[in-house]
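The form predicted on its own is given below as one chain in structure tokens.
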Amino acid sequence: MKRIGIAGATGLVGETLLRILEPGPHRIEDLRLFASAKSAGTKLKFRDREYEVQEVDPEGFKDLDVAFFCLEADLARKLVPQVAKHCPVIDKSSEFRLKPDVPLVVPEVNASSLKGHKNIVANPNCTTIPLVVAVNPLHQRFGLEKLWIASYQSVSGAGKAAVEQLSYENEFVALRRTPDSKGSPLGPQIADNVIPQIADFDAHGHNGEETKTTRESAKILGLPNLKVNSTCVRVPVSVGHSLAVTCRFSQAVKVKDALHVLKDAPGVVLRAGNDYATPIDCRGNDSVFVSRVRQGAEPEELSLWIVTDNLRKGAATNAVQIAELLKE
């Protein structure tokens, strides 16, 4: 992985991905980095040296070995089919997904589904991904048939502006003063808040982001018919998404299984006991991190605390991942 190009290099996402390569052993000859026309010409620092953004070009992207795509739906449905023509794209928008012929990649989960792609591979949702890392091995050892998610995800999914917005509300709330949240791309005041609607709600009302756990999990851990009820929320965190879940399987579990299941789980750091785990234990961190895991109400159910820095493992960190498995 020696030539690399980032579309979305000016994001949270794809600073990130920046920070992740920057100390990283791959010994990078050629860094592109691109964005929208808004972002043009900004200058980027990476090993000492300093780039400037330029505006997505498909041709931009020749003799790549890698495209990493971090910009919204509409423009990878748009521009990743064109640079697919050059090198492989690793894709984390949602646009591609749940494409029948397009891999949709967790290297702990399903590594093997890489074969065969078509130079497009789509990196999974920052929810899901977390989720099926914990869930995975879980469902390997004890076969897994439901699953009930509460998500409480932070801001920075939802991009720099959001972030700028906590903090802006945050300020006023610390003065006892209502902020305004006019125009917020988060819509309701979040500062001292949660807000039950990541995404437009579909015509059952339910909001994107649930329809995005359920479907992505279905295909990554092979499951068309998982049964998956799930409630996602924004919640007045900075960076690391949450997730408290409910798995049913097929047979009846013990916690002193589960927590042996997990401990050498590939990706997972296991907290037991009381020791759990919270956004800022996380941050940072390229790991999964599980605890709280109990009984549920019945013999075959296990509750688990999943947390994960969303703009690493929940994007970046996994798709970096996925670069080093096609370069093998």
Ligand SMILES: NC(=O)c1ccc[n+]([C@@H]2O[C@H](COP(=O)([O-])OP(=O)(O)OC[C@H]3O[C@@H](n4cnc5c(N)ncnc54)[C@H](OP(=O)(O)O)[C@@H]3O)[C@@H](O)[C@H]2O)c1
Contents of the next structure:
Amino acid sequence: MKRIGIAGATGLVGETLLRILEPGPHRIEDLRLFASAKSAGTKLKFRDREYEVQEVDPEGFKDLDVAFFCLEADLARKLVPQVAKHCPVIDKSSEFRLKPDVPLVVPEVNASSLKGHKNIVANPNCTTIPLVVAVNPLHQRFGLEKLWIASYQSVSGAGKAAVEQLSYENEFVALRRTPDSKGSPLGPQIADNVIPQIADFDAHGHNGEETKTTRESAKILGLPNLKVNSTCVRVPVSVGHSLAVTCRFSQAVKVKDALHVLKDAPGVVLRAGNDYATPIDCRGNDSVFVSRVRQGAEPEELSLWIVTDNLRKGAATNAVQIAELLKE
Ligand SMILES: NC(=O)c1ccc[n+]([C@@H]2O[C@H](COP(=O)([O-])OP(=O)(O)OC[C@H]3O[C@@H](n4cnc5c(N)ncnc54)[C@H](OP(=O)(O)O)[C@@H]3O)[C@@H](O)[C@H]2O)c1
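After the form predicted on its own, can we look at the form predicted together with this ligand?
Shown next: the complete complex, the earlier chain at its head.
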């Protein structure tokens, strides 16, 4: 991985990608950074050099080993197929995730799905990634039948503008004043609040994030008929997504056996007993933290608390892991 392009290098995921690659083992000889026309000419520091950001142009990706796409879905739809003519593209948007000929990859779970890829690989949603990293080892052992998910998602999951909105609103709330949330990328006021909507509702009342977690988990786990009840909620946390999950298996499961499985599960940091992880604990870390493993209402059910840094394992770290697999 010596020649790399990043589209969306000035955004939260693009910047996180640079910070992850910076101390890494890769000898990067050609780094090309792209964003909107607004950012063209901006300089970003990487290792001991400054790199000038260019306006994104598919021709700019010629002769690269890999391109990381950190743009919204409408831009990815237009640009990714053109860039994929030059080099493999790892796309972080939702655009290609459910296409049958595009692998949707979480390396700890389904690395083998990369075989025969056609130069476009999709990176899953930032809530789906920690969910499947934690649940797949249990599924392999006990046979997963159904999931109940409630997510508590940080505002950075909605990009840079959302983080700025939270900071602005926090200042008003600290002074006991009401911020102006008109035009907020998150909809209603988020400071001092909780919003049970992430993306648009469908005809059945499911918000976009609920549909993504349901469909993407089924694809990654290879369980097309998996039953998922998902409620996705935005909370006033800057970084770190949390999930309260109950899994139903095809057999009775003892907590001690589940802990034994999770202890050695790839990508998982387990906290046992009453010790638990919070978003602050996971920030800047590449693991999925699992804690509060306990029996559900039935012997076949287990409940878990899962937390991860949505910008790292939920986005950029997962993409770097995919790139490393592509190189192999
Ligand atoms: N944030 C997360 O936790 C997360 C997790 C998983 C997946 N994702 C997905 O990753 C993608 C990027 O998310 P993000 O959080 O990094 O968003 P962001 O902070 O809003 O950054 C968006 C990036 O897109 C660029 N951009 C915007 N309009 C453009 C245009 N017309 N042409 C070229 N570039 C343009 C921006 O460049 P300028 O600075 O020049 O405007 C910026 O670099 C999205 O598809 C998102 O759904 C995000």
